[in-house]
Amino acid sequence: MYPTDDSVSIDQLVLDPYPIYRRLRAEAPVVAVPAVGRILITKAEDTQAIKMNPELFSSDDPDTPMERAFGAKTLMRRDGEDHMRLRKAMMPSMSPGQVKRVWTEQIEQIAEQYIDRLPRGEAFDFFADFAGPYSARCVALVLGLPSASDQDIQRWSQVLIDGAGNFGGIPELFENTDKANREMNDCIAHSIKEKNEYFEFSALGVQTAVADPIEYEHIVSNIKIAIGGGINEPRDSITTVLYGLLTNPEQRDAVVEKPELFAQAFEEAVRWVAPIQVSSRRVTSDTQVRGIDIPQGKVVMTVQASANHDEEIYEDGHMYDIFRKNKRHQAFGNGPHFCMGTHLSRRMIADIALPMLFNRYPKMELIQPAEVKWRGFGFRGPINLPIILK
């Protein structure tokens, strides 16, 4: 049977999980951690194999706090045709073609507007003043929620993230999700009624404006999933990219000289610190991982954050290096639940925001890197980034 590690706490995983994952990869790559109620899987080969086998490893985790937080069983907890029916309903709004044809020009305008209002020559928090609001406005546009403020979108996202990760069952966190769900329900209903000029292309539009739409409650839960997971990915990836580049001057100089390297800078950032760190899967029949028995009904947690540092694949995986030879990673997942917003995030960050920022301010500086705080077990990134634009 699988071993158990009682020494790992949720607080440790939130503050700095990487030393723990490094130890587990070496000593116990398949191990139960009572603090999270899951069997952690930390090696890249295993995490990928699990994600690619949904028949044996189901996304329907019955004990996840996500359903309680979102007030619904979302597409993230569904499998097979049930999952694909809900996924396909929203997918056209974020397809590569739709992002290129419809959203790129709008995102460029948002980036320019939000960069224009940043202070020059004085310290400010890039996380709070740009990364969060920029991600919120772009996601609000693509989802079809233009009336939602940047503050509301960010707050809803964080509340849903906190609730979905509330493995300790803290009542206050679920009270916050209940309030946010009521507000989001009202906003979604209002947006459907007051369709803006881009509504037909948005996630809300493509789900409601078809001859045979999916059920309304699924439309709502799809939008909430995109709010909960759609803000942190571009927000945390751009702050992670900037931290990586600005603490490695030779890499910063390389992207300034060759902007085509921004794509590599982005991919290396999400490998280095995966915005979505873990995923749960329920075992549908008795099986083994690395020769260790896992009975039917147990829930494993694939740790893509750990897989992206696996020593068998990456040399010095704990380092940020845009020149890394092996550029593949599992930050966007594998299999049928591969992140739907991948193309949108790449366009927002690698193609638009980063080139625009460094074109204007090639000598921007990160102030006191040691003061940057990283947080998160399920979702992770810097929660502050003090910068001076030069």
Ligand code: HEM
Second form
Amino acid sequence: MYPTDDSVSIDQLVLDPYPIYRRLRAEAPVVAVPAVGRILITKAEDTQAIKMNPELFSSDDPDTPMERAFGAKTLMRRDGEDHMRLRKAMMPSMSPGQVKRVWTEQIEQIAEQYIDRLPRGEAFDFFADFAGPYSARCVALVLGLPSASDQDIQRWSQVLIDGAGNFGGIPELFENTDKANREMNDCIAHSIKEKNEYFEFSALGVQTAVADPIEYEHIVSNIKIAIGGGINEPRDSITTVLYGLLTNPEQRDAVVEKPELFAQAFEEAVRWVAPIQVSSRRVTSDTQVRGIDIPQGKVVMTVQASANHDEEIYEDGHMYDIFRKNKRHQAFGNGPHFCMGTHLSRRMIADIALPMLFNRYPKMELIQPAEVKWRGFGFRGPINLPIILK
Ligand code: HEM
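Can you swap the form predicted on its own for the form predicted in complex with the ligand?
In what comes next, the whole complex appears, and the chain from above leads the way.
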């Protein structure tokens, strides 16, 4: 039977999980952690194999608070055809072709507008003043919700995340999700009625326009998943890239000189600190991982944050290094639930926002790097980034 490690606390994981994962990879790569209520899987080979085998490791976990928080069983908690049907309905809005043809020009305009309004020569918080609002605006555009404010989108996203992680059943968190669900439902209905000029290309538009559309409740829950899972990650990854580049001057000089390196800078940032650090899967029949028995019904947590630092793949995985030899990573997941927003995120951050920022402000500075705080167990990134644009 699997070993248990009760020395690990949630607080430690939220503050800095990486030393814990390093120890677990070496000593107990398959281990139950009572503080989390899951069996943690920390080696890259295992996390990948689990996600690639949905028959044995199902996404359908009836015991998570996600269904209560979203008011629906979302595509992330479905398997097989049931999952694919809902996924395929929304995917065309974020395909590489659609991102290139339709969204690139709009996103460039948003980036310009949001960079223009940043103060020059005085300190500001890049996380709160750019990363969050920029992510919210781009995602609102692609989803087809132009009337939702940046503040609303960010609040809805955070409230859904808090609700989906509300294992303790705190009533206030579900009251917040109920309120946010009502507001999102109104906003979605309003956007369908108003149909702005990009509606037909948007996630809402592609789902409602097909000849044989999925049911309205699924359209709504797909949009909510993209709000809950599409704001924090671009926000956290662009903040992480900036931290990585500004604390490594030779890498920063390299991207300024060769902007095509921004793609590497972005991929390395999500490898280094995965914005979604963990994903859960329920075991459908008795099995073994790394020779350790796991009974049917148990929930394993694949820790992609740990997989991305695995010594078997990466040398000095704890360092930010855009020139590292092995660049593949699991930050966007694996298998049938592979992130739907991958191309969109790359375009928003690596192709548009970073080159624009560094082109205008090649000498921007991170003041007091030691003041930057990193937080999060499920989702992780810096929660502040004091910058001066020069
Ligand atoms: C750097 C940015 C991002 C990262 C690192 C990221 C990461 C991930 C990961 C790891 C998963 C898989 C979770 C699992 O296996 O259980 C996922 C799924 C998903 N992501 Fe992202 N994400 C990012 C941005 C976005 C954006 C911008 C959107 C949309 C606006 C988005 C939409 C989705 C959706 C809809 C799914 C569920 C796919 C499915 O279940 O079939 N993501 N993401």
